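Just the one chain here, laid out as structure tokens, in the form predicted on its own.
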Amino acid sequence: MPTVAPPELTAPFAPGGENAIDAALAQRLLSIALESGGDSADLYFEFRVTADYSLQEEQVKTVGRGVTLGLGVRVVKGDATGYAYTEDLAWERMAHAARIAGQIATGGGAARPVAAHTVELPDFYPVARPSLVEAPADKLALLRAADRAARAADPRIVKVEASFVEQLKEILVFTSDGTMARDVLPLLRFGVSAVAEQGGKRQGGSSGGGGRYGLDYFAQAEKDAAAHGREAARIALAMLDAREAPAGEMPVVLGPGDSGILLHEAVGHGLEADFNRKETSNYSGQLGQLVASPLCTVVDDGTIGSSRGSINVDDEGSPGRRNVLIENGILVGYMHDRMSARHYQRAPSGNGRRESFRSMPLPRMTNTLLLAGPHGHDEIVASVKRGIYARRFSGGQVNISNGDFVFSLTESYLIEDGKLTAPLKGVNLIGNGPEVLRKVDMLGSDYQLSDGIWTCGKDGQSVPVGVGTPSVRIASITVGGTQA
């Protein structure tokens, strides 16, 4: 079943609403946008009602709710992209936002918008209700579950932290062209925080998930509140003991899920279009050539049901697609918003994301992944003499123009005589995208989606993503730490 908002949170601009907007009214819009003489135009529309919960030393620190509401205009002309936004949809100040978008373009024919032509779209995120329409308590609930639980683990976690965000999102999207589109995106993230102390170490640990759910996230397995809440306070309880870190070249086994956000950082980013087309990139006119070890397919995938990245369509009315990006090491694709797709002469590829109606569509990832390849976990971990394995990561530094990466680890472990031993703790790992690709010597067939919890940031804006990776072996890479 398709998500569909409830009248209390529908969009004032959705069908059968006070200020519907309709084809006609949107295709007057693009006219007034065009007026100039810019080649293409397109609105959108938005609608987001969000709330969010947290609770700190077993009290209720926040509860929070907010709506925002408006129109972003775009006007290209050429290479050059004129942008104006309204929170207002009154028909003078959208007439008047199309009007200054138009201002990028002078002279020339003014092009006409074609009629609009309703996009039929998938839908990889049904959500029969939404968790705001539940009760606020219901979410209280869940805070204090996952704090109770992550408390009863052991008497030496002594401080819990937990927070529930949510939000429902619609946009209408309506282009030059004749594509017209419209999406409702529920969106939920979970979080816990655990510190524990002993003998006068502290350590935190923290666990969290979520993706385009309603509540029903929390009766799969392994998800519930309690479930973050113990998870959380394993982590916290394990880095007490943990060994400050070695340090130089050595192998590293990447676990499955969560290490996809290095992937990420070091490698999507440098697939994205915009950067190769301004050649800014690494990987910068190398299709068709080798970039990583055969061993590696790399995809972005903006269909994965019910993913934190997932989209039914991109915020340019282009369709949520899947994107082989590297196919076994050969650099195959980039990923695309219009303004990349049109120079490359290639069609959308579904990557056109923005963090509001403030903002200007760019290429962004969804879902970026590492398939699985043909070695068991056990199989890898029992290779290394003497190594790393990371299992999860906290921020990361990286250089978009060459790759190079910093990222520090929040839960590794010691591999000795290829069995995990020690914790460790102030682990770094210090590295070049593209080489570490081409470093990767086996590859686990245990691939797993990360929970929901990732958060993407380019100029400025922010968008929901999702990763996912087996196990990697890299062969060699550089750890920071404090002894040799």
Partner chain sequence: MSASVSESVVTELVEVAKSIVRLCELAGADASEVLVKDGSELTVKVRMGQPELVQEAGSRAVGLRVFKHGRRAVTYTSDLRRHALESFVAESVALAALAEPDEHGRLPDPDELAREVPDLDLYDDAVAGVDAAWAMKQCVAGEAAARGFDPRVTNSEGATWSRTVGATAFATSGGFAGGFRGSYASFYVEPLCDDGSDPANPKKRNGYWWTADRFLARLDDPEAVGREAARRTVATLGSRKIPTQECAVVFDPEVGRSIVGTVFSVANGSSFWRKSTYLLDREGTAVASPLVTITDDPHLPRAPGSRPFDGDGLPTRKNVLVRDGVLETVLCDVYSARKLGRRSTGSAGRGIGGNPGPTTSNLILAAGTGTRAALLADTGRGLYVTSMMGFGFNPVTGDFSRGAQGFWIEAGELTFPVSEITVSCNFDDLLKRIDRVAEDLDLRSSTACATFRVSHMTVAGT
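Starting from the form predicted on its own above, please write out the structure of the form predicted in complex with the partner chain.
Below: the lone chain, stripped of partners and molecules.
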């Protein structure tokens, strides 16, 4: 049984709520949406409560809370989408949104919605008590614990900021082909940043985590608030000695976990089926071909317990799934939403996601993983004569059409004669997705899932995602330092 929202956080459209939506009412709305001749339609009801707490200068200065409620209506006619939404769940407003969305279709016989049946869902994130119902004092205590731990780490830590954001989202999806799905998605994210100062030089470090948890997240080893505070301080202090990074092509070793962001940018987006349906991706038309080093098996997995990117059901009613994208270097599948699945004549892969009821769903990643390989971490580092070891990242970006991507390192080290030596100032790596994946020549056995901090943007829509990877050696990639 998925997470159940407590009464005060239950959606107005839930059974017994003020705007309770049942299958019969949904079917009436879907009929209106389809009356201009659309092929199919869906309804997406969303109720989201968010709270945030932030600490600066050893004080919790502001607490925040937000409530979002609305309905998005989509009508599909061929490859065209009509979309409308309303924040008001009065019948007239919902019916109006359905009619507006339906205008994409101009004639043709009106399809009739099929009576909805409820989709049985798995439960990848059972949370007995959502953090939103826990005492606020407990959350303030987390911020203070992180702040104290970071300051206690070293007198050179001069500034600490910490934040805690929590959310509970209830969704209800109806499709005109008879699907009805309801889910409650908890999500929390904790973050700490620290600044160290020495001899006029300043450097920053940060650490964070979270996922689809209750406050039990913090009971895990090395994931308590103080551990995040110490980690932020450690990075800031290490970076005080950072020197200018080199510039040019050289071998790069990616540490386990967070480095999955490279995978997300280098191949993940290019395997979202909308780009391939339109033949605008570098990976278009390459199913069955070798697109990466045979060491590489890449999976998008929405079913990992409590991970930030996991979903019991996607935002168009398809259950979350584990999908293999690249197997031993060979491209075997794309990530689909309903629209692209229909084009490719296959089942949706559970990747139809959207930021909110104000946006139409798109094929999106959930948790994107590079599976473990045969090599030991130390063996990989020892193999590099001169190169870079990348440990922490602030983010990345990709150009889907040509596959060029960058990602930004916030903690990295020079490798000299097989050993980590000097820390390096912040630097970008730039490469081409398919080329870089072919250049993966060692892969660690030390697979790790990154802690839950990543958010992915596409077409202006943000969704939470996860990444995971073992240590990876890339034979050669361009490092964007200043030491030519």
